[in-house]
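Next up: a single chain in structure tokens, the form predicted alone.
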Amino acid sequence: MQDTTFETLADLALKQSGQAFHPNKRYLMEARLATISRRESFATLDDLAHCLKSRPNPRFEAEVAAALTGKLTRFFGDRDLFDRIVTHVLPERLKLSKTGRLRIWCAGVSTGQEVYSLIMRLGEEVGSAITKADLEIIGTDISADCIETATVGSYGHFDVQKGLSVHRLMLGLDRNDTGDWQVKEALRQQATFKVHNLLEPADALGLFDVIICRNVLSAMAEPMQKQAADNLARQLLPGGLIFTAPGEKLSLGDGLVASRTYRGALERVSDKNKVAAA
């Protein structure tokens, strides 16, 4: 790869999708272009960057900035995370909420495993309070072939090895003629999927309780991290809160603080202005 294709993709990657790539990452562009590369019939990254230059295409660049993005999803890839918001967080948001309804946003979801171990979860508290609560879970992702993915709710035996138990695997996925499982449809319709670019506002997804972001923040440029976060915290309701990878360290956006009781977590500060439940 030549270093003027390094800057193209990297600058493309960094003002679409706030992603910032150091030279030394020129690997996972090779790893993360490889099926465009394929399909246009491009032999080498050098030829994409050519097409990208001399034939401005802004669906194709959009493309390519988000197969840029890491995918970097399992099911129940953090448990205590999952268990922490079933049985603690959704229960006490439920108190406050005065039309007994409760909003999840997963952003950058990837191909959903993340919602659907969620949904699996939430199926889980038989006899809890929060089994009679209106709730409503979206997913998004910069990503159109991972939405269709995670909107399909169709997975290889690898990925499905990967975080589900064989006793989960049973309830919620069944094995299709392809070999590949899919997550029952019953558990798909309790979710909605949606393509979208966290450096762009969310107003239009409205107002959540909970926000998950798991290992998409750190990987953005400062600027466009904070850009994000503030996108993310637009949407939250008064208490609620945005759950991180751990260890992920991030620049807090406007009206986040870090939860005292939720560690790892950060809070929405009280805002006169909006209510206390969706």
The other form holds:
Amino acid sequence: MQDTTFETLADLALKQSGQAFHPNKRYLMEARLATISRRESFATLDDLAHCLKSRPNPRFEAEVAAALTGKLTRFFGDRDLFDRIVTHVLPERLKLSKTGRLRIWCAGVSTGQEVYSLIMRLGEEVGSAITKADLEIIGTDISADCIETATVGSYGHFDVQKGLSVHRLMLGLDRNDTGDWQVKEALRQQATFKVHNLLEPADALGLFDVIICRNVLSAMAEPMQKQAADNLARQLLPGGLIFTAPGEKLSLGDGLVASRTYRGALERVSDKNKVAAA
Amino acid sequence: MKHCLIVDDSRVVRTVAGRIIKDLSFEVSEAGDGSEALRKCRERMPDAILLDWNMPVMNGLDFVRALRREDGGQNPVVVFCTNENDAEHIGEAMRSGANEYIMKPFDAEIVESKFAEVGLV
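Please could you give me the other form, the form predicted together with its partner chain, since above is the form predicted alone?
After this comes the whole thing, all chains and molecules, with the earlier chain placed first.
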């Protein structure tokens, strides 16, 4: 890959998705763009970059940027987190809710396993008040391809064996003729998936009790990380929480602080605190 | 160190699985079919058993049913590892006393994930 190609693609990623690419991550670019490059019949990424530069096309640019983002995810990627959210966070939020409605947003959900893990885990609660809550679970990702996979809810032989017990696999998914496994319709009906770029305001998605955003912000360059975090913070209901992945190093704007009640969670700085701090 | 018995009639599968499971800090021993496995269990009951389904002499399903009737045979965690991948086979294995189920082909990550599901790692 020529230096100018790396610069073109890194620049595109930064502007479109906020993602920061270090020059030693060229192999990652190659891997993530292999499918698009083949489909568009480019011999090399140099040709692809040349095309991006010489014939600007917003749709293709967005598609390339989406393909460049990390897609790695798995069922129950953070088992403790799902347990805590289902057994502690949501029941507490439910107590405060007048409507009995709880809204959860999985931001940067890639192919959707996080959403289905949460739905499966919620389904295992017996006798908890949470079973009577009016739950809405939304997953978003910048990649239209990922959102399509998530909506269909169909996963491969290897995907369904990492993070899912055979018990959960049998209860939650059906094996189809091609050997893939599809999330059962009753579970799919509980999920909503939408294409959304975290650098854009998310007002249209509404306000949330819990936002799960794992390994997404930390892949972004600093100013974009702040911008995306502020966009998330704006969609929190009062007292709502954002959960990132453990060990994610983030530089956040002044809109978010570490929660005192929930280890590892972030909450919005209330306007009252801002005044007090000033 | 925990002890895992790998039961499969394919030497290649035993070797591959053995490497993966050794990397998870297990002592590993092998058996080529269910009846050899049962003999080995009577000598020394393992902590975990990775179990193929279709084998000569005694298959995996008959083995796990027999094992669970043995003295101390309730203790080992039994993880099936087989080409059988339909709901009926999986259900039958679990009802017969298996704890987890791996569908072949598998890789190190799957074995580790499944062992984690049953508290072995």
